Ligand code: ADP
Amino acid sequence: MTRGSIFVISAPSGAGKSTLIKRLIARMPELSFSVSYTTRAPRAQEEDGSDYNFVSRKVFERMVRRDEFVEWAEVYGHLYGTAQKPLRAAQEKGRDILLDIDVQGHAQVRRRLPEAVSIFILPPSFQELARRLRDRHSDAEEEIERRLNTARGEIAHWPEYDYVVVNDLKKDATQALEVIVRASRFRRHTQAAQVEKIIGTFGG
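Please give only the structure of this chain, in the form predicted together with the named molecule.
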């Protein structure tokens, strides 16, 4: 059986990451989404257990002490983290799993799981990013300013990623993500078990 791959997707807030991930999973239902833990309050439309696991700072800090996270970071004043257990379970079942995490989290995953495939999503411009954040109507103006100020520092990390996708038209960007996921399934180490089996049939 081929081993499940881990996909890390990062982008400045408002670039359209959540939108693209939802579209990608609709096209590829075999992909699992890693539901992060966060101390941030839920937005309207967000569901506990499916968008995030919303927890108190106390619960989050206890999970940190128990080493339950593969990675965690403070982003825009809140704590966010990826639990180890579901990630391992998906990999062992041969399921591909997608992580929507920030650049600090990506750096930690890279160190611990160097086989992960990473994708950085860029908006077409700073002006378009600002427009998307404002049109989303999910954050107060002060919070939007904070996210825009952080964006410049975040995009400086793009060279650490395997792939870069510009989210101009949703359709094209979703297709680009699909192509990356499909191609990654043919990477050498993902195929190793199957190749060994075939080589075994050659004898000698």
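Here, rigid core means the biggest group of C-alpha atoms that superpose within 1.5 Å across both forms. Just so we're clear, the structure is a prediction, and the values are computed from it rather than from any experiment. Positions refer to the first chain, counted from 1. Compared with the form predicted alone:
For the rigid-body turn between the two forms, the listed residue at the hinge is Ser32, chosen from Gln104, Ser32, Lys170, Ser138. Rigid-part rotation between the two forms: 14° for the smaller part relative to the larger (C-alpha based, whole degrees).
Having seen the form predicted together with the named molecule, can you show the form predicted alone?
Left out here are the partners and the other molecules; the chain alone remains.
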């Protein structure tokens, strides 16, 4: 059995990351999606254990003290984190797993899991990003401007990622993500167990 890979996908808000992840998993149902922990309350239509693992701040902070997270951060007063145990379990079973995290979380993952494959999603332009955020009709103009200002800082981190995918056409961007995932399955360390088994058949 080959060892599973961990994929980290980051993007500025409005770049279409969530949509691309859903499309990728639809094309590759063997991929697992890492469900993060959070202390914020569930939103409408969100399900515990599916969208997030919703826990109290007390429980989250206890997990931090026990070093149970591979990455965590406080964002707008709420805590978010990715637990280590499910990632390692998926890897040992040979399953690939996707993490949807921001640039701050990515930096932590790279330190703790240097074998992780990281992908940064870019919009085709700042103007297109602004249009997409406004077309959502879900945020006030003040919130949109805050997200756009945050995006300016986030895109400065693109050189820290292994791959960059521009989300101009969703079809092309999804295909690019699929190519990255499939190619990464043949990296040396993921094939190590299988290679050693084959080498063993060569004898002395």
